[in-house]
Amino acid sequence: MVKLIWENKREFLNNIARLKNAFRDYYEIINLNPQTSQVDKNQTWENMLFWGDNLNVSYYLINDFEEKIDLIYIDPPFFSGSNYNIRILEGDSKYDSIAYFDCWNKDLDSYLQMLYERIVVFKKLLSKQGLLFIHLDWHASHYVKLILDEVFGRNRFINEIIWYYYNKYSAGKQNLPRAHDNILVYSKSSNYTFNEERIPRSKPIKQLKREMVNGVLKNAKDENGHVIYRTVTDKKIDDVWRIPCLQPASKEWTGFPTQKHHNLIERIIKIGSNEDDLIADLFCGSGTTLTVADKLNRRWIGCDNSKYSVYLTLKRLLENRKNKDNHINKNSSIELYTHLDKNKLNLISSGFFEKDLKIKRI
């Protein structure tokens, strides 16, 4: 099989146990919002959001979670040589941060060793009915691919989703408008979660009425020997998606540069999970994956080293349960985790995730 090979990879399956047992009492839980923690008496689950390393958060994960996640959903950096700056509104005040650091001075090799070591712990934590989706663009996923071959096997590769986002602007003059991102679908085995996921047609359609004859796709015929037709309002999701980007005027938008649409995450997790299952979203982000997680009952485990992201995504779950609209699973909690440090006490202290910020993408 062809490995993907470069410049001092580092192979560290044998360190795996020691990095598990080191990180085993790693990350203790943070009391920040008692709205946080009231569920019923009855509760039988409790949603972990982590504030730290997703790479030791794995760590910390294998001891309790080895082979239990159903559903990983990643958006990690695309290798874009950009870091991605915010503007943070607080009262009459403001200050530019970076929210998401994606500039890695053209290393290619520490890009890939970075993904390639979590990717290996991921498909740890993967259930043997688990699929992971690793959200990339052209920048890198032809190499991450490799990776994946490698780690996952060539057989368990399962899809390469095109998501086709028709509505973002490109002022691009040397070549065609890049207006698709690659999403990459492993599976951990040959019996894995896969639901059919149907969308509706812009018009009814005539349509020849298909049947399985010893194995072959047929036409179906009457008792005269004459095909059947039948009109059909839906028709089966196919591999290219075309969902928009998602824009400022948008209810759900949050300022955060990089986030995706519900509707791309809602439509992933339908398909590679049912009720119930659990999700991670290690690159969590605004929290999108975690607040569609939520609206459709699945249990979660998000996390981010950004306290912007923590932050963001913490304020949309409280918001999103808030709404009598929304039918969520009551019978579960959401507890922050993190490794506390001199700076992390002081943020906490000044009361960071209870304050009003706004933040702009600029």
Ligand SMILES: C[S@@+](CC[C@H](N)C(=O)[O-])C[C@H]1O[C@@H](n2cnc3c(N)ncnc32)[C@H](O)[C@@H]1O
Contents of the next structure:
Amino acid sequence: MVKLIWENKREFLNNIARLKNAFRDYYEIINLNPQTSQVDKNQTWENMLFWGDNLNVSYYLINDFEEKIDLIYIDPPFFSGSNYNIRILEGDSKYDSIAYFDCWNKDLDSYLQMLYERIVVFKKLLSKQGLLFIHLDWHASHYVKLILDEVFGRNRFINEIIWYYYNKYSAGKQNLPRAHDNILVYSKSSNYTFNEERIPRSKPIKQLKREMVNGVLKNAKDENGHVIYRTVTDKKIDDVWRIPCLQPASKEWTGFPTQKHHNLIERIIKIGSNEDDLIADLFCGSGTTLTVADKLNRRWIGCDNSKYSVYLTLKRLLENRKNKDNHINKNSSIELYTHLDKNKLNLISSGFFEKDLKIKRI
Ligand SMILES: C[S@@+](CC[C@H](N)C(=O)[O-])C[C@H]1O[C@@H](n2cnc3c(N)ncnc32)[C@H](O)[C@@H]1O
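For comparison with the form predicted alone, produce the structure of the form predicted in complex with the ligand.
Whole complex next, starting from this chain.
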């Protein structure tokens, strides 16, 4: 079988048992305010938000969540060669800060090793019926597909979804403007959750009505032997999705530079999971996946190593819950976990998460 090799590629599958033990008691719950702590004794589930590196978080999670997560969506750095800034307005002061890094010193090998290690352990977390969606673009998706073939098996490839965003300007003097991302979908087994999603057609069409006759699909006919037509107003979605990039004018916009459109994530969650299923996004950014999962009555686990991501995600989830009178997921709380070091302690004691930062697009 074809395999992708890079400099210093390390395989480490057999270490997972040791690693999960090492991380068993690594994280603690941080009670930032009463809304995020366990208040209702009748609640059945605590959604978990981790502030830390997702590899360590995954080793910790393996202890309780091996083969328990029904859908994993990740939108990792793309190997884009840029770092992403956000502009913070805090009281009267204004400053730029790095939201996250995607430079890698141009070292593709270390980028691939980073993703490889995580894909191996994410697969362990995925339930037997589960799907992994990994969101990338032209910079590295072709390499990552080979890694996924190696880890999941070539026959576990389900789809490559092309997200065509028609509203984002992309310069291209010596190439065609780039207007799509690639979302690779892999399953853990041949028996996986896959719900049909339908979208409205631009205009209704007439279609021949079909029916099963003795196990064979045939054109349906009326009592006079004439074929029957029906008017169809929707269609099953295919693997090219025409959804805009989120614009700063949107009320969903958080100011996080690579925030994905909630409609894109909603489709993914609806296709790959059912109510009460457990969803994980371990590169959660501004928390789009967790917010949509919450709205669709799924349980969730999120993680990011950037303090701004955790800040925005918490804020977004709590505001979303507050504004939604008919929020279904009332009986689940949100818990923040982290491994405390001096910097994190300083940040928490400075009231960082309770501050009202304004984050603007630069
Ligand atoms: C492309 S952004 C995700 C955007 C997100 N889908 C949204 O809609 O806002 C990638 C995120 O991965 C996070 N990240 C990168 N490396 C990480 C790691 N090792 N552990 C946890 N998070 C990481 C970054 O901080 C960043 O927030």
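Just so it is clear, the structure is predicted and the values come from calculations on it, not from any experiment. Numbering follows the first chain given and starts at 1. Superpose the two forms; the largest set of C-alphas matching within 1.5 Å is the rigid core.
> Cα of K209 displaced 2 Å or more between these two forms, core superposed?
Replying inline: K209: C-alpha displaced by 2 Å or more between these two forms.
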